[in-house]
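One chain comes next, on its own, written out as structure tokens in the form predicted on its own.
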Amino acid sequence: MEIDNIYNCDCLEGMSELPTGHKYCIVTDPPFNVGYHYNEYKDNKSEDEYFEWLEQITKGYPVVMIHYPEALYKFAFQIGQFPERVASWVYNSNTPRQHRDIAYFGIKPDFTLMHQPYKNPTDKRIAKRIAEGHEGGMLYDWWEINQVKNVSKEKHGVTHPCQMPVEVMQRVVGIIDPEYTIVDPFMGSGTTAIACIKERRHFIGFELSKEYFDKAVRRIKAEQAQLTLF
């Protein structure tokens, strides 16, 4: 098994073979156990089975989980650990849910590692900082980023039902200490790997579905090829 690669297998099987000599942090936007239709995974476990399964997958590692708040509370109870920090991803959609949270368990994110655009670029002091080459202000813990919809540019060629925005995943992994290799047990369409490539983070991913895996590989290879041009 190699770093900076993904594998078409069950994540529990794959994680038992992680290479030694690396510090790992699990970053996961797992199946939400709400009946989504995936190719090879049944998203309908009992509640106890679901949270025991998540604990089994993440046990022994720092973990960053993206989920609805109620599920993160239950996961924290399941593993007996409070998150070090929580950020919120908010979006405008036609669904009852308008946000998800990102909880960092066993690892403290460093929000100074990333920047966001200045809110008042016309302010004289801010304009001066921009002229001096500053990229933006420190990242906050409230991220307003649109979901990936069927008409989104990111959706082109991808059929995964729960595709994450690259910008969200860049922020998730970008504030993790670079000494960690990112492990995504549910790589899906490959967005976590794309974010890691953009943020110069090492990664390993696992995806059960051959269809999703093949498309993720194509996306990852295209991003890696793009990186070599610069």
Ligand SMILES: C[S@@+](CC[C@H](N)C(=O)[O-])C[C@H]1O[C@@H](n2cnc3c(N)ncnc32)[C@H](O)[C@@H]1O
The other form holds:
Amino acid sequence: MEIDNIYNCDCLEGMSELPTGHKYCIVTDPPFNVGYHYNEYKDNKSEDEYFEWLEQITKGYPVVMIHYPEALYKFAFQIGQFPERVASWVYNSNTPRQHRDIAYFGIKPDFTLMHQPYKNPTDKRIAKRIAEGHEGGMLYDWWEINQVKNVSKEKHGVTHPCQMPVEVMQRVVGIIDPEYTIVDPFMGSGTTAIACIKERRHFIGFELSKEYFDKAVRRIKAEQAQLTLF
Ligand SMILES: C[S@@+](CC[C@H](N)C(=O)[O-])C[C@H]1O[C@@H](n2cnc3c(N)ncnc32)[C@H](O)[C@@H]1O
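Would you mind generating the form predicted together with the named molecule now that we have the form predicted on its own?
All chains and molecules follow, beginning with the one already shown.
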């Protein structure tokens, strides 16, 4: 098994074969256990079984999990740990769900590693900073970013039902100490890997469905090829 690659296998199997000599941090947007239709995986475990499963997969590593807030509270209870930090990803949708949270367990993210555009660019002092070449301020913990829709440019060529926006994943991994190799046990369409390539982080990941895996590999290879052009 190699770093900067993904594998078509069950994540529990994959996690047991992670190459030694690396410091790993799990970053994942897992199946939400809401009866979603994935190719191979049946997203309908009992609640106890689901949280025990997530604990088993992530045990022994720092873990950054993207989920609904109440699920993160339950996961925290399951593993007996409070998160070090929580950020919110907020989006416009016609559903009662308008945000997901990102909880950092066993690892402190450094929000100064990423920037976001200044909120008040016309303020005199801020305008001066922009003129001096500053790109933005420190990243906040409230991220307003649209979901990937079927018509989104980002969706092009990807048919995964739960594709995460790359921008969200770039923020998630970009505030993690670069000495960690990012592991995503539920790679889906490969968004975590794409974000890692963009943010110069090493990664490894697993995906159960051959169809999703094949598409993720194509997407990752294209991103890696772009990187070598510069
Ligand atoms: C919420 S999706 C991840 C989406 C991903 N963040 C993206 O942007 O495309 C969860 C993924 O986990 C995969 N999965 C479910 N059980 C798995 C297992 N035991 N091992 C590996 N992958 C699994 C599903 O096939 C699905 O693609």
